[in-house]
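To begin, one chain is listed below as structure tokens, in the form predicted on its own.
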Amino acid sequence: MLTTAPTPTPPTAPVAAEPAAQTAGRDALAAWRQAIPTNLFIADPSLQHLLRMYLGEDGYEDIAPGLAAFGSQVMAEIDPAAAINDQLENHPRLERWDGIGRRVERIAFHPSYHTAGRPVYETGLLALSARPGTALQQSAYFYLLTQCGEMGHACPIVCTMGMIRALQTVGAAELQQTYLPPLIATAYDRKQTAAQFLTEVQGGSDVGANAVQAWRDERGAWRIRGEKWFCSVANADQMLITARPEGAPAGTRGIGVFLVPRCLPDGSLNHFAIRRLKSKFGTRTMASAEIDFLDAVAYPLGDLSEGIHIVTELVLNTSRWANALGSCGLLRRATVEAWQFARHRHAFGGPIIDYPLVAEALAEMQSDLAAALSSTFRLSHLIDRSDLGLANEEERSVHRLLVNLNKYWTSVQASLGIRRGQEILGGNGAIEEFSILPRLYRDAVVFESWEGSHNVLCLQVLRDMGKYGLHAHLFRYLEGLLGEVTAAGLYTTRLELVQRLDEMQRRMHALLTADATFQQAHVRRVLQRLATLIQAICLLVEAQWELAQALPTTKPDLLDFFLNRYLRSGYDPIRDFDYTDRLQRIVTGFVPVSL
């Protein structure tokens, strides 16, 4: 009689204990970890004060007690969740067909994404837009909400923001009566979300280029017929796509944009077809696809023959916008947990934030956070004003061109920020399971290309000033903003800047009178140092609100270093004898959360 022998016990080996410094070594990064702030909002005077500074006290009264409430669930709620759901199995999956065999075109994803989205629709972010002069407020919810990352969530929402817009101002009225009551919705499950397919294969960021067709049929109807390259949000239930009219002129002034919605009126799907989900390095947790549009019923969105504006001005600044904002996010989680991993982690005989080098990093990434943010929220204070109906000329001008300057300098300062964070955790800073840092990194680079290449905003930028002068309106206004800084600790900074904008200004004039390869080779070095002196008088302004507020404030330090870095080009660390002294005043001035 055969039998089965019985599975050998594998021997127990035992467990030596722990030696004393890694049980001390373990405990510091525990440490590290519980000190990471529970609520975002509560733990940011940075961002409290900016939105006091713009909105008043009772603006500002109304609007905290929903965002501190928002603060703790983002960390309580939507972070654990995001990481779940950036594990690699869990990540969305294409399933072309229901059980039965019909075309279902359905993007899958896992519990932990519901879990993580189901609290920020509840907000009413998105039902903030239906009220004009809430871009200040939005601005603090979606900042917070970034500093999880992407998350799968923030771009179907910028995505759906842009429409909002879209349909507001150009959608017809039987158009606004269906489409925008679920894009507003703060219920998670009746909710629908947008996203705006305009990139196809050949072209790339050269929407003229672009090939895909829109025709009539024989009732009527519009159709769109062709392959978009690079559809993000490819779960969307309304698409706003770029396509062609039958007869339209070639390039982008024959570019139409028409509303697609996932399903049609009787709750069939539409007529296209994912061909595939993209492998992203990042927001991988964001469904993009390619997609083919088998004559998809469609909508028309304002005048066909105004379609590139309607895109521009409508849809891609308002997600050029929102994408600053989650630059600024993702930089600010950065910049927090390295600073809290810095004041844990020991070697060498102290914590590691005592070391000048790290002080430095820290104070670099705390620099580019404090200047990021003042530059957008600057800008969201802008669009509050226009949407207010209050902004004039000049302020529209600053708006059309900060937006998109704005957009470019602060995706690359948070990609810069997050790997100086990763290098202050060390082969650490690599690791996925260790900290958030490594996801934050892959966004950034993601975000860096959204919307727009650098090239292409900087090109943008150039065609906007030498056409529309809009840089004469640009520094009308920062002259303004620098003659309303009168604090007596300020006054030596502010005749500095003062001969900064006049430097800008006949720099602007030698790159706009010369000939178009002198400007295209030069265009992008000019533009980030029009960024950084942007960003340094927003700064100032902000530093003269807190000081008259008798507020404590690092503004100063971080100001002067920042202009140390980007503006004073005669400048020499070597011979700033106050160089270590005022790191360790930015950096100890860094406080995130009660200690």
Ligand SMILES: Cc1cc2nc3c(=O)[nH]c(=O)nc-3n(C[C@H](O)[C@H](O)[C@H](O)COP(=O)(O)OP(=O)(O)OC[C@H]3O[C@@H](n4cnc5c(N)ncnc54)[C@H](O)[C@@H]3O)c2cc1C
The other form holds:
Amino acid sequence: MLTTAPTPTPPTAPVAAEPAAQTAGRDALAAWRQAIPTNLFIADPSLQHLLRMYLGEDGYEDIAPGLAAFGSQVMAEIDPAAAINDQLENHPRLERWDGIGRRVERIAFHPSYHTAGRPVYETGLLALSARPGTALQQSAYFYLLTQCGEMGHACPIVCTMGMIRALQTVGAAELQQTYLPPLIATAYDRKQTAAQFLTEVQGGSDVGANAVQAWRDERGAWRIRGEKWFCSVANADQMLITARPEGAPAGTRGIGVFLVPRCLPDGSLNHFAIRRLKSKFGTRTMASAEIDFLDAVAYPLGDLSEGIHIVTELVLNTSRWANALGSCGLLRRATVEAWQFARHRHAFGGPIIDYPLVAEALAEMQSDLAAALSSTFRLSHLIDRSDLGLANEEERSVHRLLVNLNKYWTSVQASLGIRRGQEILGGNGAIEEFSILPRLYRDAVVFESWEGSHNVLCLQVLRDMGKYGLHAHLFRYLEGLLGEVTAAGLYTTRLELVQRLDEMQRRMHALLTADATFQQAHVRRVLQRLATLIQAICLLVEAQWELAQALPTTKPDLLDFFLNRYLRSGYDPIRDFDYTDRLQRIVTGFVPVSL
Ligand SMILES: Cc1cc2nc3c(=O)[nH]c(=O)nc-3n(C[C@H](O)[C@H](O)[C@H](O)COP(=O)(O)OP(=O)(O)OC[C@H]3O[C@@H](n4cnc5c(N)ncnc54)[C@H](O)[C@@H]3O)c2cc1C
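Having displayed the form predicted on its own, please output the structure of the form predicted in complex with the ligand.
Next comes the full complex, this chain leading.
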């Protein structure tokens, strides 16, 4: 008798209807995703107000259409491409040799990298560097870009901005002719990017310990020899490198700055070899490498004995400003995501945004974001004034001090704020495919050490105050800002800030007249307070402007909340009697929607 094997029963699909509660939960999540703005510029009245305040109506109208177009492109094109690009299997790869065994040291990118990059360069964001007085416009573009956590291009953009500034200011005419035009090109396939390599394996903070050497060959051409340990934008066409020319003194005084082109004039690869790409916690779509310079051909950028000043004032100060803009961008996106999530997520019978502890977390994020934007756009305004030759000595001093202080503090605000946002998302806040927040957090951690660690920046500010008395200029500048505030509704807050500024001047005097060990032990605490005081005063000025324009504003409440957090001490039931009402006003006043 023939027997046949029984036909296996096909596995049944999970057809059971989902319980209503689960469907409702999933629908709420879908509604949350739907509520994320499709145009980051249109959905951001705070950004629009800041630009209008600094640029006036005509200046604002000139740049708003470009920003509105980019605000939509960021979400429609760059955001999805950046998410694909950040997946582990799509990260940049090192290809050291070509098919026939020639050294190429090429970085291969996933197609999504280029999808993300094309619209960025086409905005003309880098071309703006050729036009003095456009720092606020550049800031707005960069702030919008970083809201999608796209670091594969954001980092090269920043490095390129620094190289452009160095070339414009100290580059020899023939270097400018050859190397500037491709850096400001807007066509993605023709543009070039730059990198900046200072850090060596023995340490990044102590640039004076740099050991990479520069020497002259028999034809008088400069050559670079040695290893750089952290080389972001390893695909860069132009590398700005610190190196010690032969015979130069030890320490920072002996540091020179050079431009090292990736390729030599005949098209062949310059003399360098990439050891490996680093496997990084954040900013993973951008390639960071360890690179050996094997007598690479180099061109001096400016006077070689002025290297440390060139690198600090032109390059690092540019990147520190941009770093702060990036921190604002990351924090803005996290705030929008968390705010919308809290509106749609229900627990214990209601949306979680109604619970005071959630509202408080959102208010923390919102007030830190407003504060970070405030100090950073103030910095952009100072850069514009300086580039247009309008800044006086006081403003130049404030810029020098703020660029370091603000980079430190905004990077801390971004990391803390994004973590707060992850907390609002609950366990989902730790899941990569659920939201952008884990990626934003990883990037924010890198932002904290990029362009100078916290301590190093605080010590730089301390030195600038002790040696050049920059704090005196800053205090006068802040007094001037407070003097501009005349709105009756802001009178009490203004008075309080006048007192806090007075207190700060006494504190600073005590710090600066103490011995060096005491100064270093306390400087970070004092500077954190100073940074928040600067932000509070900038917020007050903005509140005054918004009130004068009869615009809807949450700034007075945000500022009050901010002062409670950072500059007032302890819980005060009399002062805080309307705490939950204020939270409510802050939280409901944040309406990130786009048309
Ligand atoms: C992803 C990534 C990409 C990077 N890309 C680049 C790049 O392209 N080019 C580049 O040049 N660098 C790059 N860096 C390096 C970065 O700039 C450095 O990490 C940073 O400057 C700190 O240097 P370090 O890591 O060597 O730390 P160190 O200098 O060794 O410092 C270690 C710790 O000691 C503290 N410290 C040091 N000195 C003092 C002091 N006097 N008082 C108190 N505390 C002190 C620091 O604050 C820090 O907390 C990159 C870093 C990362 C993470």
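Here the structure is a predicted model, which means the values were calculated and not measured. Numbering follows the first chain given and starts at 1. Here, rigid core means the biggest group of C-alpha atoms that superpose within 1.5 Å across both forms.
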Please determine whether the C-alpha atom of D572 is displaced by 2 Å or more between the two forms following superposition on the rigid core.
yes
